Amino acid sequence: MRQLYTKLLPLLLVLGLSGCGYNAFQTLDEETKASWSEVLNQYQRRADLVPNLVETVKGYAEHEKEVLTEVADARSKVGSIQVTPEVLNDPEAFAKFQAAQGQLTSALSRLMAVAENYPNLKADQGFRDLQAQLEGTENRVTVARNRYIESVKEYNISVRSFPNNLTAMMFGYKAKPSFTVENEKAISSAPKVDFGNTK
């Protein structure tokens, strides 16, 4: 009889774990990581555009040194943050990452505002191409960030819902921080790229 219990115990544990949400946590956690990877991919794409954009603007507006330096510094700060999977579970590290990205977004917006004062710059085809790429990237960032927010929402609901919350406590699953910033409305808008009349 004891041998029968010994053989049935692992089977009961497997069945119990599958019914208590353990496998769902694995799926939701992987979806969250995949969504986060896409956010990082789009942010990296944006960061890669910055040097060419700064160089192009510098060619027409070299005396706008303060704005150009601000953009370069913001990009440097973004690049200095080590983004590991653990960032998703560390609200403080996540907040630092968000703040750095927000600072870069703000600096890029100021750079675009400065560009409005230089008709020759606005007419430059290279600048216009970079602007279009930046606008497209900002849109992709917004989409990727929204997907991440949705995946975190699903994960957090599972962590907090009964009986899954018992499994979460047993295996150490905790709610993940969602993507928020102080001025979400401004950041979710791509920098203005209206060239108006370039005559």
Contents of the next structure:
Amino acid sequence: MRQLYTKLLPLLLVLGLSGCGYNAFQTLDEETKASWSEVLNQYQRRADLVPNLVETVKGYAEHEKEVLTEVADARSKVGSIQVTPEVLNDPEAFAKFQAAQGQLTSALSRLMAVAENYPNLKADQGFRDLQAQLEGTENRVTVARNRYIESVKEYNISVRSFPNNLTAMMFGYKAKPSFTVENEKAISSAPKVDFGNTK
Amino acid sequence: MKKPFPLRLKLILETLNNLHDGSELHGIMQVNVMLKLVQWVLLVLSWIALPAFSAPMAIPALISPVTDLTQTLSPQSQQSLAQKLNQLSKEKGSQIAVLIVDTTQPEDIAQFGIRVAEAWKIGRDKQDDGVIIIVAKADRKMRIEVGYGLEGAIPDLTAKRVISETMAPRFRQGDFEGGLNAAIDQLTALIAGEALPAPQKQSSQSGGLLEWLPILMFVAIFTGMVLRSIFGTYAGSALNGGALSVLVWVLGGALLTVGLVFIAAFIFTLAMGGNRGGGYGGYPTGYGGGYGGGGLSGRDIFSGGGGDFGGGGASGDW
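Can you return the structure of this protein in the form predicted in complex with its partner chain rather than the form predicted on its own?
Below: every chain and molecule of the assembly, starting with the one above.
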């Protein structure tokens, strides 16, 4: 009888775990990680464009110090944040990361808006190239973020629904943080050109 | 929601109308009452589903590489562009698709573009070598959506230049066909420079066999004549059928096709008849019919191969 138990127990455990969503967690967890690294990739790509962009704008609009330093600051802040996979399981660190990236987003859009006032800058081939690259990268960021949001949604639904939530509790799987709506708005809305403030 | 509500509504109404036309079973009165009732229900349903109307535009189904919802291109130019793109898909494996819509509102063209890309999956599965050119006529905006695998061959910068230097000037003059044609040529040249695996034979199986059809016909005529004169009418015909079906099988035809070819070739050779002149006169019609049919069923089907997009490319206006 005891022998039968020792044979059945692993089997039951395996069946029980897959029935309780443990295996689904593994798949979905990996998926969120993959889509997260795509987000990071694209943010990195954007950060890499910034120094060149700042240099080019400086050449034509040197006295726009305010915006230029804002971009440079935001860029260095983004660079200083250590992004480890643990960020995904830590809502606070995630919020910090998101805030820093959001700051760079708005600083960059302000910079591009300011650039509109300099016809020579706008006509510069180097600047136009950078502009096209920045546009493409921002679009990739949006796509990567949307895909991350989708994958987290799927993961969170799986973790939170019954009876999977019991398994999740047992093994310490928590719901993952996602990008918030306010930030989404800031990214998808067009930059505002305020002629009152620009000199 | 896979199908947009208005479209489904239309479909249901059309079905109902068809029912109405062919109503032998019910009296017309009865059908009318039923129709009214259903229309009522649909009306109520459409109120409930009203928010769906402000939802993003539905993505049209992919049938041809050139989808023009605005009737901007003439049928001829649409066909010539499609032929060019089919050619690329067949020879290089990479795919380019063109979509002309009136507007992408309420979405941005980039948001719309990625949705089109996710729905159509232009390009091959692992190569992700697809490109979609989208033109929103009323918005005066266009976008080139580049698949993951071609982001190296067509960087955002290059896509932007194709838009601003090739498409925009022509579009401004109303020359949409010329702009698209030139853009397709440029993109094709860029893709040609990229080392990509050759297209798989399997994917163009039916098209490939149909391409061989005219040659097979000639082979059938000559081997038929020779075999008949050596082995006599019946044995010669059977041998000819066998030889041709083996040839088709070697070319990659399915078993059913091979069987059909055997029967067709057998009858064909039999029908060649003793009178050489009369028999010969019969061939051109058979040849023409077969080729035309092949053109319809084999060539014109265009579908995405599972290519992924990550938002690469560029947008512009004119």
